[in-house]
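Single chain ahead, written as structure tokens, the form predicted alone.
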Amino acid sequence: MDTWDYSAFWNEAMNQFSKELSAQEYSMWFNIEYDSASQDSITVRVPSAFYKDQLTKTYQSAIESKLFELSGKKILIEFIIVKPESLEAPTKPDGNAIGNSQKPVAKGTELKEKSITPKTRERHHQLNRRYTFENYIIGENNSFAANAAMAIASNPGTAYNPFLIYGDVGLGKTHLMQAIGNRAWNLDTQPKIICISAEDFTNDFIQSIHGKNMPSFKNRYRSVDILLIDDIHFFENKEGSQEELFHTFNALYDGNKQMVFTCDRPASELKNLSDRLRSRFERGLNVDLSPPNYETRYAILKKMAETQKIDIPAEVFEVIALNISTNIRDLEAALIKLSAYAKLVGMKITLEVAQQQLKDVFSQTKHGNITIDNIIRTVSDAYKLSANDLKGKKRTRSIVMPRQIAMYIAREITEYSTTELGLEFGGRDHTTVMHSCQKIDAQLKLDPTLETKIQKLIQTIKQISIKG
């Protein structure tokens, strides 16, 4: 039993909060549970990092300065991570609980939450039952993005509006958009949800045009409660299904109405898009997915195989995970080879035959045969310089020039994010590589003999990916 006992000066501060704050965020934001005390602080539970971190930026100060005007004392509060199975619902101090609080999971855990589907509910035509956060593996790469993700779906609207994620292809993008759908359509509240590809949705706009029926067009999308568009990049030089969008997201953003898109890079980087509709996509929340790390590649290799009732040694999704390092879909691919293969055959998956039926998977590149190196080395022959001069911190202008358009051409002609191509060049921020793209954008409008200067550097490159 504890020596200090504050709960009585808890649950009045939690009762306090409960009716100055809204339902919703109360319901969002006070998943936390006490925990124990000292002579001078409050531990607290909460579910994620992710909670930890918000509490701390938004409603530290507040709960201290509410305790300290009960107590008369200064108590600080304490964070504790604990894993989301053992809390319950928010509730208010009476003890009844408040909306349908959906929890986080701890950073590196799989998701086993119990389901709130009603049982007279019907699936969404078009959500993917198979994308929900019970299925989503969360690991060190995708825990903001999953844990922001869920916060939503419990309270569409009220907070990270609009919502991006943006990353490689197979990272998890539409699996984590339509969790979003699958979840708030499963609540009780059962709001009214278009999910579609940025391609549909122009397709829609063009026959609407065509079949003068553009009145039935804008009630359709601008009377939902949650709006979900994936691929938003195909936008990109289509300037009709911009403007509609761009008007279709006021009349969504003004009536508090959910908006998630999902892009294959930063909204920035999209480079034929009109400024204003840019500005809406990062206006709120842009959350981004790198590859997955081993220990989360082999808990999605298992969670696959458990799925699809796969019998695989653990010694083979430890193979998988070691030289699979790309993307979820990869990953995925690997596994229904062998299991193919197996059934096919009438063999049992073995680290033997894993080895042998996946070597030439093993054996390719990251991406392709096209690598840094060669880029960097080819760029930096032509400008008379060394590797290291465009790895470097030096920043005279005829070292700088030539870095961005190494950047530049990366970018290009490979699949590497951002990121990735900022550690590659001496571990730069993601925001630099993008900055050096953009300058290099700009600079090819006023220079005509930079495109030749580029597209003769990545015919180069080519030709020694050929040999090499």
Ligand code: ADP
Given for the second form:
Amino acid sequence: MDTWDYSAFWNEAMNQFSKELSAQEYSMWFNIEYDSASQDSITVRVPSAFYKDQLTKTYQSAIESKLFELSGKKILIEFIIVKPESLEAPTKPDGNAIGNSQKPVAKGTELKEKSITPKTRERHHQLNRRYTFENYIIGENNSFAANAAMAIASNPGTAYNPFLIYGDVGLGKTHLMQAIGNRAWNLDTQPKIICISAEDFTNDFIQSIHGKNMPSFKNRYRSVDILLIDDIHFFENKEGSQEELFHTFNALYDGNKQMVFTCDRPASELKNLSDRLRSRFERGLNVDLSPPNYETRYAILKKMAETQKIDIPAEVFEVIALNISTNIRDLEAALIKLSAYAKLVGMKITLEVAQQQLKDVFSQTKHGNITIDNIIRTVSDAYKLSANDLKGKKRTRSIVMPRQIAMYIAREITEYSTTELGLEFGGRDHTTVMHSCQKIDAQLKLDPTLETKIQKLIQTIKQISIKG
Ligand code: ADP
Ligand code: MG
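Form predicted together with the named molecule, following the form predicted alone:
Starting with the chain above, the whole complex follows.
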């Protein structure tokens, strides 16, 4: 084997220097990158010969002793010059560029033969290329899980084993698990990875029994460096698969191989699972993903639109983020629907288009703490009236219409009955509420601008209700 990975020591050494040196000194001189390693050296990429000289003079021995402290091994540093504009394709080093005068010549030669282009492997057929950390927005709902995932991806099998991500549908479990796979796939160690759903694992298991291929099945799953299994709740009531996974787990665990699982609930709630397998899942680190808040939803939509090259104005992100708070899959579905519509009819996506196209989606989602008070306050503010005007008995035209609009909105976006609404609006009869809603319905047909006005009001009401 000639693959050596000292990147963890390197990263830790850099981490410590960043704390020990001034920010200015660190950012000035540590503009350097781990490239590769041999048994007793690390090759580091630097942007110019000048850097190389300065680093050799000033920092090389400090870096080497730090690495010695961390690893207990004597690891030498070799600098290689890679011009910043071509970090991917380093220039051929001149005579002095590799190694330095203190190093034996043989070492320099050895390095020259090595490919210094970062190795990218052919893509892994089970990993979705879109599911990367770069495409994953971190918010308060997922930052713990995401940070743990990144740590695991850089050093699989060393900490947090197994790693179990749980949470409701559409909150980003699969994405996060595959992001670990995608990042680890390009590690210098070139780990062997299997990424599979619990369902496919089960099918594979059943087929192997039928085809009498169990030895190869066992070998396949027990020889990986990283095993990623999605939706392990599927294993409930599948005793055979559970049994097989239990043994696979033990083999991988003992070999310090990384395992990552996702589940739609905490492992403790997997009732139809053997106790011993459940207790295996509960080892290591279990973290949950919760629904994202408004700011995170907004950021996710923006990121998705960017990645998918969908041209959408900010106010549309706003209205979607306000109206869809259930999960990220629903956000994505809304975006895809809009984009498909816009393409089909050859239109730009505007606020009006969004409100029109997503009307049904919006009305299905629950709006938690919308109160009649919020509605009355928002509508009366918009028409420069007081809340008491809307609740009171005055029948002047400037009051009647906003009052009817408030009732109409309350009927549209809350679960209150007309009787309850009548009481909330100053003790009116339920027929008054019904009449008001009919009036507005009729008015909507006559006045095309009214719809937009009402939608704007609804948006404000939800904003107040969601942001608290
Ligand atoms: P789960 O597995 O929990 O049901 P997924 O991982 O399939 O959810 O996520 C649903 C969709 O939302 C995917 O398209 C995924 O890329 C996207 N997604 C989830 N979380 C994020 C996030 N934090 N940032 C960006 N996109 C996300
Ligand atoms: Mg999933």
